[in-house]
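Below, in structure tokens: the form predicted alone, a single chain.
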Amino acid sequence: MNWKYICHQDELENEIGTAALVNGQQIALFRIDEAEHIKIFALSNWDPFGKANVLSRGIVGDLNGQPVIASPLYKQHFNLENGHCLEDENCILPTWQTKIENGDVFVAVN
């Protein structure tokens, strides 16, 4: 697996999305600080309902124990771990694996 450096973890704010261009595709990155560690989620920035790259501007939350992003346009919720839309089971956004090494954030690319 190939990893692409994106930024340092301190450049991402907790529960605030950031858009990044990876191999020509916009992705939305979200940092979630937990008690002992930091989680970074990466999913497509494309909102398939609003037809725009806006998910990095959505609101981070938790629905039934699932970390989600609510689209800023029509408010659909997407699971940050697997990209599934909670309101439409047929809609799944691409997601990418992430890792943090020495504070640097990487996204898996093919």
The other form holds:
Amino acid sequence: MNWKYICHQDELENEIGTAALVNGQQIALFRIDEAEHIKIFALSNWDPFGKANVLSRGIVGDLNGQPVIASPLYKQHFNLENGHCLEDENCILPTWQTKIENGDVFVAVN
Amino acid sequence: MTTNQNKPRIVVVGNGMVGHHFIEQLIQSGANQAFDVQVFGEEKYIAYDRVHLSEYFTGKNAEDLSLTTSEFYKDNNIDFHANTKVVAIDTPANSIRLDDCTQVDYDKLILATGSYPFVPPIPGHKRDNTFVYRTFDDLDAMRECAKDCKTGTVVGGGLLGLEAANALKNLGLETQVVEFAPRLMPVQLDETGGAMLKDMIEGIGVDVYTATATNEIVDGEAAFHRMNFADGSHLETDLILFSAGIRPQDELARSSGLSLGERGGIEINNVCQTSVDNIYAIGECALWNGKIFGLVAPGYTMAKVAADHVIGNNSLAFEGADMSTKLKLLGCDVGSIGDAHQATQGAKSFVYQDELSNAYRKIVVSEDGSKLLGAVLVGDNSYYDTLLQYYLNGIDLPKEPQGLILPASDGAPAALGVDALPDTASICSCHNVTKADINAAVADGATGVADVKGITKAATGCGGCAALLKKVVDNELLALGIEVSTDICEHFAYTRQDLFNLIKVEGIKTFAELLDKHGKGKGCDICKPAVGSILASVWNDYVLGKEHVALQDTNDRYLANMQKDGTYSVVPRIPGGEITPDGLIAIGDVAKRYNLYTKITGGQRIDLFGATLPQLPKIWSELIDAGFETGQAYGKSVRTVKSCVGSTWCRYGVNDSVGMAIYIENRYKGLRGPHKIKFAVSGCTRECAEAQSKDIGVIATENGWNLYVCGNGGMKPRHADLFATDLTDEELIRYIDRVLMLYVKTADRLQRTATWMDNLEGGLDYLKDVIIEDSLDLGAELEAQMQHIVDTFQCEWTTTLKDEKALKKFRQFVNADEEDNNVVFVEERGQIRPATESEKYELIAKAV
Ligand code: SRM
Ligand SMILES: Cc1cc2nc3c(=O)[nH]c(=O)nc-3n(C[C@H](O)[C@H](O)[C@H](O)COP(=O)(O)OP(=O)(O)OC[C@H]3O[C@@H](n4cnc5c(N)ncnc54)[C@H](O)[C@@H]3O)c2cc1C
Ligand code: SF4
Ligand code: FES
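If the structure you just shared is the form predicted alone, then what does the corresponding form predicted in complex with the partner chain look like?
Complete assembly follows, chain above in first position.
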């Protein structure tokens, strides 16, 4: 696995999305602070319904216990863990693994 | 081709709407696993929604209109071959031949080949610039050609012809319709209805020629074609579209000896079998009982029946279908039910005709007046649902059936209570869902329309039954004593009003604190912005402050309105619509420098479109330097105060409406509420500012101001109610303070003042009591709360530009300086606009 450095964790804010560009691919990063540790989710920034690179600008939340991002355009929800769209089972967004090392955020690319 | 020798094979020819529905039935029943399913479609697209084909011209693309995806087929073991025509059937050998000469064996063969547009064999019908209207390819070709055309003519004034005429009009062509029959929509309408529709269509600028036969099409002088008519007259036009009816696509069946009807169509029995047992035909290519069904709903029923038979259940039969239709054609409502032409022996009719507002309604009833046999509606389809239920369910008509088509005194047509519908009543004809099906879904735990849609598929076809579906669902929920939940979402078991009170009374300042004390989970895109808005209404803190920023919708988070391509619009405040020449120049300068699209809005200000995230702070700092403030076009907040020029200039004006509008806008700007809030001030009763359509409307009188409240434009317009007359400036402001604050405190999420008023117990009189008589002793408190908002106003953009941390959010990427390469503009009328998807492909192709 090839880990690509993105930014320091302080550049990301709790429950707010941020876009990053990795090998020409737009990735939406979401930071969620849990009691013990920080989670970083990475999924495609492309909204397949609105057809624009905007998912990083949606609202983060949870529905039935799943962490989700709501598209800012037409409000579809995507599971942050696996990219599944809650409104359309045929639609699954690409997701990436992430890790934090000494406060630095990395995304796995191949 | 992947084949599976062990499983029996189903071959489906045609992947249109009905062919696809058949596949869906197989998948739903699980039969896709037991069979090897092979699908061949001549078009290059996977099944798409032909019913909404015209939306291809109004912003949707092929993908949006797709009914499925190739992944879905693949995941369900369906082998789909696009771009593949089936050219022959060898019935004794049980095999078909493809256009590349491959043979494919079948155990069961399903023909779902649909129909093709009939083009009358007029000399010249094959000239360039002539089209039909059935597939994406047809529309692509037509759109390309229309670019160089000024006029377009549709041959055929039936349902599809008129829809096609609308498409030509949308493409910017001057449009005509030529119909051979003496009236429009001869199948669905009677003479008066057809004439009324013609009037209405001509009223919007589409010329209609009825009883007109075209003899030949030749070169034109002023335009590309000239159509010579039988009566000696002629018409010149650049583009011709034939829509003179459809013919069943039965070529395959014909050449392989299946039995056909006299005028075409593949004959089928009650389980959709053709004259050869293991070959079925469904959809528009099939002929049942001498009838072709040119609508999608009967095709869907056939698909269900055929699938059921193919997999060996044999539990369903096709028993014909209702051909009633309701449509909006070129903006005109048209409806037709059952025996519209009064062909039934002894039938009687009632007619209502209103030439002033263009409405025509006819009902055809049985000889004894007890049953509805048919109906024709032109101009107003709100009568349709009720009539259709009487017709489909054979419900006994009331004593005076004419009441069903007479305008009710309050304007709303007499509705048939859903209680009166029998359980067998068909609610959604596209998916064949009855009232009993819906009630069963509710009994199984569905708690709202969304659930019922998911379970029964009702209202997911043409959508025409959505309103009725909601009524049936709500009625059933009520009957079962199930409370329709008013909780804002799964995170808070409270209404917006409850949350407002908790926040105010307990002095809660942040979402985290509220969630901790009264909620669960992490929140969502419903409760976060709602609570963000309440916090702003109560405390008026900076919305991008650390504690609040994650609550905001994208528009609030970036203090700009997101557009379809992910860019933003910029709207500086222009109070009352008054602006100096220098102000105009400053805006123009900024727009030019950043190459933004500019437009005057419906709210009397100027909108600049096409700004990228990183540009927003730069643009705003220039606007603020030029003396502008944020217009908060992005917030659920006070928007604009429209004004007319008033007594300063206007010869009729009785007071300074511009001055008052500017005062009001400056007072309330920054106020956030459950929804947006709009005002207007007119200088006299001529009402040029349209104040009576606003949340707060003010009209000058000889003796002061009249105040109107709770008006609405938009989706459901509502005239504002006259609240108080001849007010002084001070009284006016006091009442507005109180009304607005009461609204902000008590309305539901996303409820405008109009709906708030309509749901207010006691209505206008109660509101007057509370505001004018101060019956609840709330006046002083409401005023104080408003004063707090007024005193704490800040221009959010000014604050943001001073905040290094907040500015960081406007970077496109956290790790790169690049721009979003999906944002592409082209020029139109001298300004930029977002490129369409096909334009983007072209531009990319060129660049490579
Ligand atoms: C720009 C403008 C159209 C224009 O080019 O003229 C406009 C544009 C939008 N309107 Fe509007 N409305 C605009 C005047 C109006 C008016 C006319 C007016 O204000 O006099 C109305 C009817 C009056 C009314 O609101 O009662 C209007 C009724 C709506 C509605 C329906 C509201 C309703 O209660 O039914 C929506 C949808 C909503 O808010 O949920 C809407 C929503 C929108 C949104 C926000 C749609 C969206 O979410 O993207 C559009 C985004 C604007 C942008 O990006 O800047 N817009 N919109 C007008 C901006 C006025 C301004 O200066 O701020
Ligand atoms: C503009 C427009 C508006 C409409 N509006 C409405 C409406 O409001 N309400 C309504 O109920 N109906 C409407 N209709 C009609 C509706 O679209 C049809 O009833 C429906 O599409 C019929 O489905 P089908 O599968 O039988 O045929 P189709 O959808 O036509 O599909 C047949 C498919 O089979 C393919 N095919 C044919 N021959 C072969 C072959 N030999 N080999 C391989 N493939 C083949 C064709 O290419 C086609 O893709 C409208 C139609 C149009 C064109
Ligand atoms: S009416 Fe308003 S919401 Fe609709 S397209 Fe026009 S601007 Fe957008
Ligand atoms: S009637 Fe078409 S979706 Fe229900």
